[in-house]
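Next comes just one chain, in structure tokens: the form predicted on its own.
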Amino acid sequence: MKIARRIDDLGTETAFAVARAAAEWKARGNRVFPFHLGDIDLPTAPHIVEAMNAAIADGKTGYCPGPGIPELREALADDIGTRRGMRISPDQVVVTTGGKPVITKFLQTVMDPGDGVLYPNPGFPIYESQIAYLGGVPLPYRYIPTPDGFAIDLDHLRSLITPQTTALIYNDLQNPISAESTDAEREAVAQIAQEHDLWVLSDEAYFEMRYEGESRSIAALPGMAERTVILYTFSKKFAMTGSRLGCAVAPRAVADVLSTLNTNDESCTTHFVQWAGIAALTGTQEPVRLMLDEFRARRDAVCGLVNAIPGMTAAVPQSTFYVFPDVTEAVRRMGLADVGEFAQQALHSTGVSFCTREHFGTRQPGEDREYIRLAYSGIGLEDITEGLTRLREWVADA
């Protein structure tokens, strides 16, 4: 029996592979400090859970409309539009089982086989995976290190565009590198999209996971609403990673296609979970504030400890819950072949588990720096301190 050839082009979210290695090490009786997965160790707020349970008790356990129940679509249109300074109609909102399906369905809607799609690299690995799997041409654009983090290499981005390029994936407040566009950079990306008539997927999973400043959406810029699909998820802001609830905000013609894809793929998003989403959006936001306060403290601890490790440097991000340190000198100091060996030995020597640059897209020609990603959403302050202290002592003793 054969397996379809297209499966050869299907990647995965490689952070889960790191999680398996960490779990195996822990199962052998070792201590593990989990910086590898962007899950959240804080509970979903009680009022959201109560709304979900009430919906189950009320019999909301069957099928519901493919694009989402009207009450949730209205709440999302109001909340997303208000926070971005946009007017959004409920019929532009298509509810999905988390944010990730928006990537696939966006590409299915706007990309034909052979079309080129620009995407950030390093970046969320599902971009590259789905472009290739669906028969597109992956066009990874790179970032330039700056004292404040990373900036898109706009010249490189422009150089990749051909007449066959149809779409651009843009992840402001970026996973894994926590990069955030300046207003000028965001406007430049918008100008490129309009000049070359590109569809844009604006991945805004971390739009409200920020500690200073104010988030802005590329979709709110002049001329962008009609060519942009916003990816929204409840996973991060509301600590609902396992509930699998998100949505796309799209021009109506695209929203209609996304709705049809929903019907083909899942029939609908779980009915009672959608009522939990309404409670999340319209209920008290105090749990969100408390979670951000906790994550801010963790961010500050991680950055302070990382920058005290010989051969490691990291900018302090204003958003997401990731830090992306340059570990080039630490790897060289220890005489290791590459960052993959550094990660493996760090786990076995200190218990600290993390992803590396290699887990976030194919390394591009000319890259000569080594990076790791530390996620602090699933590890408390005490373990952050102990784990990174162990890592510092291990590197310093080399």
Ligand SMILES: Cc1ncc(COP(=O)(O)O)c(C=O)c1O
The other form holds:
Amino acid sequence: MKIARRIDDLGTETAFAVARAAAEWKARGNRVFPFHLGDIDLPTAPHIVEAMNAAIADGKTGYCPGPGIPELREALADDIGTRRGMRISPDQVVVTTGGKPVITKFLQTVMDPGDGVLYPNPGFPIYESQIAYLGGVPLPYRYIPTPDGFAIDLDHLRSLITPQTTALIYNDLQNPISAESTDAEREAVAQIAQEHDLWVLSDEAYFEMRYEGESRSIAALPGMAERTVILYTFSKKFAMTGSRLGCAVAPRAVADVLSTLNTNDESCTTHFVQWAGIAALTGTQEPVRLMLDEFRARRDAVCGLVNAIPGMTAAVPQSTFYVFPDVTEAVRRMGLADVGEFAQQALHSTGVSFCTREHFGTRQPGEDREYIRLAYSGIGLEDITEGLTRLREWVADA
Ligand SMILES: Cc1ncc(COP(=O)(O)O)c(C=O)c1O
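What does the same protein look like in the form predicted in complex with the ligand, given that the last one was the form predicted on its own?
Every component of the complex follows; first up is the chain already shown.
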């Protein structure tokens, strides 16, 4: 019995292998400091849970409309539009089971086999996986380190475009590197998209996970709403990763296709979870503020401790819950073959578990720096301090 050939092109989140290695190490009686998780160790707020339970008790357990219940589409159009300075109509909103399905459904809608799609690298690994799986041509664009973090290499991005390029995936407030566009960079990306008539997927999973300043959406720039699909998710902002609730905001014609894809794929998003989503959007935002306060303190601790480790440096990101230190000198000083060996030995010597650059898309020719990703959404301040102190002692003593 054969497995379909297209499965050869399907990637995955190899970061799950890191979680497995950490779990195995823990099961053998060792202490683990989990910096690999993109999950959140804080519970969903009580008023959201209560709304979900009330919806179940009220019989909101049957099928519901494919693009989402009207009340949630209205609340999303209002909230997403207000926060981005855009006018969004509820029929542009298609509710999905988390943010991730928006990536696949966007590509299914706008990309034919053989079409090129630009995407960030390092970046969320599902972009590369789904472009290849659906028969597109992956066009990874790179970043340049700056004193404040990272900037998109716009010349490189432009150089990848061919007449077959149909779409650009843009993840401002970026996983894993926490890069954030300046206004000028965002405008340059928008200009490129318009010049080359590209569809844009604006992955805004971390739009509200920020500690200073204000997030902006490329979709709000002139001429962009008609070519942009926004990926929105409840996962991070409302600590609802397992509830699987998100949406796409798309031009009407694309929204109609996304809705039909929903009907084909999952019929609808879990009915009672959508009522919890309404409570999340319209209820108190105090839990979001408290979570951001907690994450800001964690970020400050992580950045302070990382920059005290010999051979490791990291800029202080203003958003997301990731820090992406350059560990090139530490790896070299320790005489290790590569960052993979660094990660493996760090786990076994200190219990500190993290992903590396290799988990976020295929490494590009000419890359000569080594990076790791430290996620601080699933580890408290005390463990951050103890774990990174152990890491410092291990690197310093080598
Ligand atoms: C950049 C980015 N986009 C999308 C997602 C998917 O989020 P969700 O859990 O809502 O599917 C993630 C999750 O980690 C992410 O980091």
